[in-house]
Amino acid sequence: MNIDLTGKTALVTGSTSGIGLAAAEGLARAGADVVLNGRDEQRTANAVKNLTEKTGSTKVRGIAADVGTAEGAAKLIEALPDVDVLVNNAGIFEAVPVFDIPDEEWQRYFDVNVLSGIRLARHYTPRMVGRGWGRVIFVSSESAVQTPTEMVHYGMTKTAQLAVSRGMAQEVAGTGVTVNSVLPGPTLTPGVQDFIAGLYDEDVPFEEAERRFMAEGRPTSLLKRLIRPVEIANLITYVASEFSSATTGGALRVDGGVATAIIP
């Protein structure tokens, strides 16, 4: 399968590391003009430099903006009025007992994980419809359908993304624009690595900590290891392509079998 996104502009939010950066790399290798996004100017610039060197693409640039705020989303939209592919990846997570989560944290998680994607999709999707082609992808999580006890506020936002993406897909039915969610499972990103390392003694090698976490914390995994970001990026790149033209309104799992439900 030769995915060719030449001539398409793809924006990936939260793409200075982890799944977002891997997705940006996949899209760049497919020929897209890729726009990286992060909150910090220097981190964003470094990510652009590293990705350019890694892929050899001359069509990678960055826009630093905090899309978890209305001001940040407006800043990004002003700098980049149109895209063909929107990957809503920006997100935060943290393990906190549910009854200890204050109002402001519930609101912050909703703003960053859900409203950021809504704001951008609200702007870019009608423009895609006007051109008769586009791809909107929300990076959700298996936590959307299997709420983690230690991160209920995070799970809530991931479930909300499924409702938003399905509703938007219905709104643009028959236009050539598709809207989908991708549901990664536990993935080896810097944040997850720090989270898992913090669960065990410092003298426990990370490979052993990973094994223990999957056995104890995610025992339903059929993969029995953390997913690598490139494995998520492969699905995102496919969903962004012409080959996925009949896939819309979907919740597409790339979770290593962690979620025990058959659908989605």
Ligand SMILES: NC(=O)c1ccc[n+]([C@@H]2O[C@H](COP(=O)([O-])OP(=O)(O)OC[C@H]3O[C@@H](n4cnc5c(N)ncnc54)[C@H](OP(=O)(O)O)[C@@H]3O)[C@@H](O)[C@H]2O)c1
Contents of the next structure:
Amino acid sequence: MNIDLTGKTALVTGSTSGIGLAAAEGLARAGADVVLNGRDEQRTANAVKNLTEKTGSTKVRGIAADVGTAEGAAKLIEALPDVDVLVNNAGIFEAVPVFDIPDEEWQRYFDVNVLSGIRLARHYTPRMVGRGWGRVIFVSSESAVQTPTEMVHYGMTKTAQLAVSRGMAQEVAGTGVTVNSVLPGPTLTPGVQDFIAGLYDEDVPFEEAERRFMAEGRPTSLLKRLIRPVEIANLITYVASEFSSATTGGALRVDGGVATAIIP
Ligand SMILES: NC(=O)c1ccc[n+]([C@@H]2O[C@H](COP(=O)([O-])OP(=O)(O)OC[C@H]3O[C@@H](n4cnc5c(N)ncnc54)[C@H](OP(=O)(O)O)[C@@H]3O)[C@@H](O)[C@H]2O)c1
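Now show me the form predicted together with this ligand, since the one above was the form predicted on its own.
What follows is the whole complex; the chain from before opens it.
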């Protein structure tokens, strides 16, 4: 299967690091014109430079904008009126006991993790329909189907993304545009690496910390290790491609089997 996205423009939100950056790399290697995004001008410019050097692609650019705000979404849309592939990846997470989460935090999680993707999809998807082809991908989480007790607000947003993407897929039925959610499991991004390293003594090598974290903290994982960002990116790149044409309205797991239900 040779995935060729030459001539397609792909926007990946939240792509200065982690899963978003890996997805952008996968799309760039498949030939797409890739637009990176983060909140900070300098971090976004650095990511563009690094990805350009790494892939040899001359078609990587960046737009710094906070997609958690209406102003940020408008800035992004003004700079980039059309895309063929939209990856709504930007997301935040933090452990907070559920009864300690104030109104503003519930709202902020909804704005950054859910409304960001809604705003962009609301603009870009009808235009994809007009051209008869497009891919909208919401990066959700296994937390969508197994609410994490330590971050219920995060779980709420990840479940909401499934409903939004399913509903949008229904709206564009039969148009050549597909809308799906991808559900990663625990993945070795820089933030997760720091989090796990912080759980154990300094002299514990990271490989041992990873093994212990998976055994103690994620015992249902069938993979028994953290997923690498490229492994998530591989599914995103496939879903973005021509080859996924019969997959829409779906919630697609790439979670190492950590969610115990057979279907999400
Ligand atoms: N890592 C995991 O184990 C895991 C598991 C399941 C699902 N996920 C999901 O995967 C997605 C990416 O997670 P990750 O672990 O790769 O995160 P990460 O390493 O923390 O990266 C988050 C990215 O989002 C950007 N970002 C954050 N808020 C933004 C905003 N308001 N506007 C624009 N960009 C913003 C950050 O860029 P700047 O800091 O430069 O702004 C960064 O590039 C999230 O939706 C997350 O829920 C992650």
